[in-house]
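Presented as structure tokens, the chain that follows is alone, the form predicted on its own.
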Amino acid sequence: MATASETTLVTTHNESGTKWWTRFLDPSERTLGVLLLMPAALLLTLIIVYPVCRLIWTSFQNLSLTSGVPATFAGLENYSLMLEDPVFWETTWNTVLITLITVPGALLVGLALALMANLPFNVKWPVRLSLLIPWALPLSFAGLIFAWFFHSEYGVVNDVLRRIGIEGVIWFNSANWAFAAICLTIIWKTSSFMALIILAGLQTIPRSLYEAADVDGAGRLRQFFEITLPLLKPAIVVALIFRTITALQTFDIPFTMTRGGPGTSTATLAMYIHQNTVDFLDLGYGSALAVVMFALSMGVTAVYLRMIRAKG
């Protein structure tokens, strides 16, 4: 005869392993949540962490392939090295610019462009179409075009300039002409981009609001700055996200239209990276440089991100 106490703890030891058993069998959410997440974590992690990782560790060690002799832990020395690398200042500085220049013109121009889709038109799909192009383009494919647009002597905006009246520039000379140029080229390029994603915010404004300012007597260009700009500052975040970090990352149109020239005048940060590791092999000054590009990605991301929680 079992006493009170054997029937307590087999009565105890059968709801815990009910319990474990259930809690495989029926998760709650939480726990169903991070089983789904998990394979996508690990792939994170995976293509993500770990490269990153790498490449910090890397960033660490004199790493050259064309001196044969193996890795060894600088420290900082490729840090301290980048502080006194003009080169450095020079790429990074036009990084900037460029970034400063061409994220704001996209935004205008994909904004006047994705208005313009918006529009009323009968056939709509040939708009939005056109808008896609742009951005379907490569972006060497893109720079080889537009390189041969500002050619001095068959370009076609030379050809335009003299037939107005204005004699051809050299673009590719200069350097203000030549970053210009590739300004111009990667505002044409990215604003499809912009336009796409503030014409997906247009379509979720409701037209009632419209018609609602329209019985109160409120004009097209009050309605653009009362209902439709405040209503798109959740598209425009996002696209200014993405094309800043982009923009921190500029490598194709530069590359393919000047080569950095003339001399290291429109240069970018991932070029030199792209020198430095690809070109000189030396893994390890390539790596710091590609820190810093990560550093600044991130920190303007938080930026960005900072931005929409003070607003939300």
Contents of the next structure:
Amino acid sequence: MATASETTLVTTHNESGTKWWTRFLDPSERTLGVLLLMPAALLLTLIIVYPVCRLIWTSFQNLSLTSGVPATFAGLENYSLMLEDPVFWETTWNTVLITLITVPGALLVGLALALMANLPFNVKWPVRLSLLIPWALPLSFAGLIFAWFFHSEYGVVNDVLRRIGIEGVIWFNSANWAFAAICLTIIWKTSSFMALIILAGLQTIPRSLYEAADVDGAGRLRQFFEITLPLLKPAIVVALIFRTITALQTFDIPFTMTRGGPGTSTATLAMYIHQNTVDFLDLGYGSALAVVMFALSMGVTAVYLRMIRAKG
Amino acid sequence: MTLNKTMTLLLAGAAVTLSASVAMAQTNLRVFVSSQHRPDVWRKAFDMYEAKNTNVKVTIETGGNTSEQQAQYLNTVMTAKDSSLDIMILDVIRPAQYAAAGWTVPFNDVLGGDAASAMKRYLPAYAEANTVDGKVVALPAFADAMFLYYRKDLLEKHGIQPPQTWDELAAAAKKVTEAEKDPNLQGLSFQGKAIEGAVCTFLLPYWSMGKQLVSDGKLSFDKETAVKSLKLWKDFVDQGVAKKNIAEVATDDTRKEFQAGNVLFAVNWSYAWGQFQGAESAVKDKVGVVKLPAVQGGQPASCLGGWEWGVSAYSNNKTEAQKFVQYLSSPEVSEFMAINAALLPQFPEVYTDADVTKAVPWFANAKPVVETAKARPVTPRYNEVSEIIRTTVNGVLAGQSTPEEGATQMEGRLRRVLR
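The block above covers the form predicted on its own; next, return the form predicted together with the partner chain.
After this comes the whole thing, all chains and molecules, with the earlier chain placed first.
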């Protein structure tokens, strides 16, 4: 529907003898900017905005493929079901706990690895390669490999323990040990990513600062806390944001190592979403769970961004 | 009409006819077969069909090595309305769910006027499992049930008869393992991992005590019986009859450990028999198989297994696919699979067929077990029921919760699903 102003616009253009589209041939900077952003914006709408809106809409519906009835509007029913669902609370708690343990864990290990890789070795590639390998390995492969490592009878962990005279545990038979095994695996898998980002940060720190510190008589430890750490802060925050968000979405490693067992004691929220949608085909409830996880990730990102802005 | 034009028309006509006949000559059917059920032997059955129906070409797809993994894959294909699969083999617990989701095509039209009487030729349990509200939603591929496998050589050596009750089994296992002094020898292996098999683990003693989980579509959970059932298995672990890490053991682990000669008694499906008699088996010709023991004072009970052929609602070749499934679910193929893959027949008369009894003599004793095996609850929400039971069994066997706590959790969660 053409509004009055548009009609006038077209008319004026026609009067001056030019067509409305001619301005795209010689665009102003602003028009050019909009035009160039268009493809990306359209693509993002298609693959991110639309699915997210659709997800939120589905979360307000009673939509279960096993019920044999068409979807009906359910209001907040899925969300109130969630509050009474003990497995939702357990999996959410497990997710938070995994995040709280593995993010700082990976940061510490990653920092140590980065510092080691930054030492002035003559041959740098073996160190860098060994840093890259855990990062390049797909998550589910890492999960399957470590599931064998921790297997109570055939695993290498218990075998080594036995050789040094310690009776190993049946890792996946106990909620705590299974949880510990999963956290160790995640830290192993993700600390190299942390190390890579921190290593990049380390290399931007000018040598001259350390030389000046040497002249002033500052020791190694003092140099680390007064120069290295403060200048690394931006790199560390970036690494933390990425790591925290992926930690909240932890799926592959517990899924391949324990399938959430024993019982549901090592299941994460992402696994519970997968179970409700793919196994139980309850798309309404699964979507509501996914909305909660989405909100959780958004909330954490907002906190980090605020931290950066406050410091920046 | 010029000659040129006529020629063109003729050629076009010929091209249309030709392409039509090419289309007729080539119906490609893609069939999903569970990898644990001898896809190599199914391939031979498919070849026999292709030889007689030259216009059909069948490709096999396999994947996953447990029922849940296969279901996860098929669920993904079906929710995506993917037309690439025409036929899929489904665990007996799934046809009802797939029919409710509208993923399979009913067979009523191709079975002729009275579908119910057409289904009568199958064992009754399979006619029932594949019929939902009068619609035949899948056709039986083969039957299955759980059995007790035992080491014939070891029982004979110690002068013990195959056990009739679980208590007798525990006593026999203790006697043999103590006398053998082999640290690798386990008394009993069963499924404690949180997989589909663990649902049967729970139900075997539960059923044996005469209780049902679902009656008339309503939950009829008997908590006291559930506690006893969980306790029976947990006691096996605590008494050393079963190994400590039984919560890590899946169906095929039981099979492998028994096959390696490390297990005295094993609870497993019929597929294990063929593997025990294989060339790499350490227990070839040393294996006996009988019906599962009963709880003291109860009836022996087995879990009904078996797999069914369903035709995808998104297939582009539904008619050809249904025709092919009718062939696959025929007594001839059943007999072929019994002889060559040791898959239990879904037809009562095939059990007593002379060629079958010659190839797999124990099938004669298997028939009464299959006939009396009990079906897991038939409900579209079976996956949720299964998940609740198997994670509880796994948690109790791992010592995460007591049998009492497990039964309470199970009841609370089942009530929410089966209202």
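Positions refer to the first chain, counted from 1. Basically, rigid core = biggest C-alpha set you can superpose within 1.5 Å across the two forms. Worth saying up front: this structure is predicted, and the values here are computed from it rather than measured.
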{"property": "Rigid core fit then residue 39 CA moved by 2 Å or more between the two forms", "result": "yes"}
